[in-house]
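What follows is one chain in structure tokens, specifically the form predicted on its own.
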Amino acid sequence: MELYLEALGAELAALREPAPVETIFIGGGTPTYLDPSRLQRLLAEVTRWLPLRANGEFSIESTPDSIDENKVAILAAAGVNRVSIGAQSFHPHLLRVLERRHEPAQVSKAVDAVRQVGAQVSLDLIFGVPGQTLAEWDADLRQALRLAPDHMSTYGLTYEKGTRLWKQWKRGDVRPLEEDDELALYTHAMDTLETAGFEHYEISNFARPGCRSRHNQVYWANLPHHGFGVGAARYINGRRELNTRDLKEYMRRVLSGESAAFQSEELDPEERARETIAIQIRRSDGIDRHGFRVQTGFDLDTLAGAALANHAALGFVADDGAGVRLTRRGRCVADALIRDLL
């Protein structure tokens, strides 16, 4: 941990001077797993090199078992005003399938601790877990709503290569849910959360009015962003870079003065515009034709007009002339639709 924090500090210092930002998100893992002194050190390095502008959003990810009142106080003192808690499920047997170490009761304790310092709370839930029923998913959604979060993310389970769950799937030890069953869970989340007053503002994300994740909206608009740390991605001046995901290699590179990036590409203007289509269509706001032209220099219909018209005829896309967005049906087949648009 000491060596990693040293390397992260060195990568940030390569900025040479502080770079004020509108939003910060520390995640992609569990930063609150750090003990209090190391957590303070992490936050100090980040805020030294990336000072948050007035009224900025400062988010951090946490698991229910890695956060307590002491750590929450440290977060608040550093300016953190939004905590994303990985609840995943309130059913112990599903948490075991997902290899989560916390107990359901720890979620409410974590939420209470964050609430005490006035920060916003976001809860993550996972659906499509092997063996999961609609009744269990409904109970998870209801329990999460009882905790009154400001924001909720509902992610369909993916089998990431190399994980234990992926190996179990490959061996036939676990059986993924049928697509129709997973679809029923997703549409039930839409119905339940929208009825509870949440805006379905991105395929997997729901927020109470005024509580959308500002940081993630930068990604979904395909706008520039910094990225630091092992596996981090950045998009600056039209150049996209990805840091190595190998922890030891990351530390070796950065501490020896090398770049942590192992992958880099500079998209030509048309590629960048097509990528913007693929990302922005995921939002409930969809793609504004005028804004798209200003941002990319391309006309939306020149690039994807035929595909958009086809999907509008099928009922997957709504087109009001000013812009296009996914319909409810379109959200359910978004990945295939986006491939078509590309």
Given for the second form:
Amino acid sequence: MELYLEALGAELAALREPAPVETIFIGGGTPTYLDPSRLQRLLAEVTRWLPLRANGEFSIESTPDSIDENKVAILAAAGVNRVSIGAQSFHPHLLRVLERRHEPAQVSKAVDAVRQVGAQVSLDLIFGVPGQTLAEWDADLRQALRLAPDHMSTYGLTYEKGTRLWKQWKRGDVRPLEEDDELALYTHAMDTLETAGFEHYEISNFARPGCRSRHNQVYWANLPHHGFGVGAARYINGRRELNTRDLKEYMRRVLSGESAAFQSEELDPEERARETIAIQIRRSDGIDRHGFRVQTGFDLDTLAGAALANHAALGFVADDGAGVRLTRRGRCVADALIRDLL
Amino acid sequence: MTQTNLIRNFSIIAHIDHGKSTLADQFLLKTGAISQRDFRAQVLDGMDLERERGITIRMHPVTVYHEHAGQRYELNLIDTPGHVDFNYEVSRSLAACEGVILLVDAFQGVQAQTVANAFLAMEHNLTIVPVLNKIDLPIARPDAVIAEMEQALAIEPTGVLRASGKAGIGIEEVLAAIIERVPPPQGKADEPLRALVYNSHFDTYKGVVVYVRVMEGTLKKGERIKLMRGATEHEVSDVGQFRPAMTNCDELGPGQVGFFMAQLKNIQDVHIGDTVTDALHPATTALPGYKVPKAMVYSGLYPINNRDFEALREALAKLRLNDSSFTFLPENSEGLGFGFRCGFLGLLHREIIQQRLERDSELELVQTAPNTTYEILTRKGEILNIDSPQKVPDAGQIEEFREPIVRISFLLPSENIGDLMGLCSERFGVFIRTEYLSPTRAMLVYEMPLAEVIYDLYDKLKSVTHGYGTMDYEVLAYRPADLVRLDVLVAGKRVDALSTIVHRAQADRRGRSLVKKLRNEIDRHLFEVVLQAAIGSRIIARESIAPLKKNVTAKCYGGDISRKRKLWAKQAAGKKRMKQVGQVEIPQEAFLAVLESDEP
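In place of the form predicted on its own, output the structure of the form predicted in complex with the partner chain.
Whole complex next, starting from this chain.
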């Protein structure tokens, strides 16, 4: 771990001089599992090379069992002002299926600790877990709402190739929910959270007014961003790069002065514009025609006008002339719509 | 030039997989035409496709020399295809021979194509040398199979030779029997030249290579010849034999088999069955020649991308260069756009053409379900030839709807006779006769519509006989039947490429099973897709495909974007490979669902 922090420092140092940023997000894994001193070192390395501008957003990902008052104090001292907590569920049997090791009770403690230092709280929940009922999901949502988070992410369970769950599914040991049931869980989240005053601003994300994740909105606008660490992605000057996901390889490369990137691609302008459609359409703000032209140089309707009109006629897309956005029904089948738009 | 008394011309006829090519290879090896080192199993099946499928389609001739009783004999082996689709080609090669080896698998025994091919040889008055192959197999049952041959084909048991192509057993004896039993050719060198054109192929460098069997006279290099059918004259630039590689010589005398070239650029200029004669001293009459084979099975071939239409035309024209039995004409389908109506000798022929197309061109194609040809007598007294369901006129205009009827012979274990008779009667078969070859094997003869044969009969036969049944058929005539066009509507729109012609009595059942199969082939859409089967305006079956309800990626952050975009792009490309009919995307498989059997 020491070596990893050293490597990360080296990768950051390749910037040569500090690059002030609007937002920082430390995540993709659980940085708060680091012991206090290493966590402190991580934060120091990051803020040294990526100083946060005034009123910037500094988020970190965590789990209920990896933060306490002590660590929260360290985070706050480094300038972290938004903590995302992977609650996932408040039902022990569902947490077991998901292989999460925390207890439901740890969630409220974690939330209290974060609140103490005045940082914003985001809670992650997962739905569509094998065996999950609508009543259980409703209870999860209500329990999360009682903790009064500023932001919530609800993720439909994905069977990622290579995970244990994926193998169990392939072997037939677990059965994914029926499509109708999964749909019911998703629409129930939309109903419940919107009623509670949240804005559904991206497929899987809800925020109280003014509390949207600024960092993630950069991804969803398809705008440039840095990325450091093992498996990190960056999008700079029209080029997408992905660092190696192999920890040893990452350390070897960075510490010997090589680039950690193992995948790199530069799309041509039209492909980039089409990618922007695919990403932006997932936002509640959708795609603004004028903004799209300014950002990509392409006319939205030239690229996807026919498909959008067709989707609008079927009630999946709303078009107010200035821009297009998914309707509630459209959000449920976004991937199928995106295939048509590409 | 070899004296005619030292020439023997023969073919090997056999049911598929009875070991014809392996035996032919042994002849090459034993006579020294190829060395052991160059020996590649089944040299004669040159084309990859043929090798893969273990069937011989083209006729590859080969000339070998063999010492027998102190004399050096020239043996010309003219290979024949072993599948029912290519019966016509068998007939072509037999016309160039005086004898045949009738090869029968010592375990499998007499099969449908053994009988069909043996009868063809008898019709051509050829000497039959019967040979049992695979005699070394532990499961071989030579005595029983010899009894079957006697019963089915009146073969004299004492004349049957025993061999194994694979183990090289009995090859000398077979070569000796060819020399002793097959009569030498009869023609004389001083008569006017008559040579039978029995095949040809197009070579990119050499032009058309014409395969001939000289009947009388001599074909020489430099000679001015006339192709009697079109009365066109050409100068012979090369003459040669297949040994097995093309080997030039100065001339081919009477009875000899080989090739010539004469700067012919277009394979269409050379008619199979034509007679080659000397332009200066022409023969007075041509040889009998052949009937032109008639395509009996048609299907539509469409490029997925309409821009590929011309490229498809070129690819088809190229295939036709070496296969004149395959035909194609442009057609237009409402659902599929511009494509071609292609005619084939049979289903295997169709499959082979499709595979060659896919292999040789990069084109992505949709193929419609095959149908047979039909005849319609209209109220006005005209006769229409129907090669596509789309061409069937309104019911009001039809006086009589006729379909091709075949005589079909099955050879099968006697215990499966009952099941097969059931199958045949469901398929409008009319029983002709049963014949027992042995207590355990029987031949069953039926007349039935060709459409029923191509629908699923072969698969059904294999399944009721556990693989031991075989069949062979020949087209008899067109006969009137109560036929209707069964249409399919996808989202209310008729898809002409999914129409079929069926017997009215089975229309309901076929219609129901067809829309059910289509429901499984077509992906869910963003809306409900209704599938209907109809006869005229009457709907006889309906199915619906429920709309997609949830299909959304949960996480799409910085590190996911690249991967997701690639995934979406791949799926979008997959959609583009489908045919769009109205708002509905139909995959290629759906167009073939029409053909599949009703039961799984």
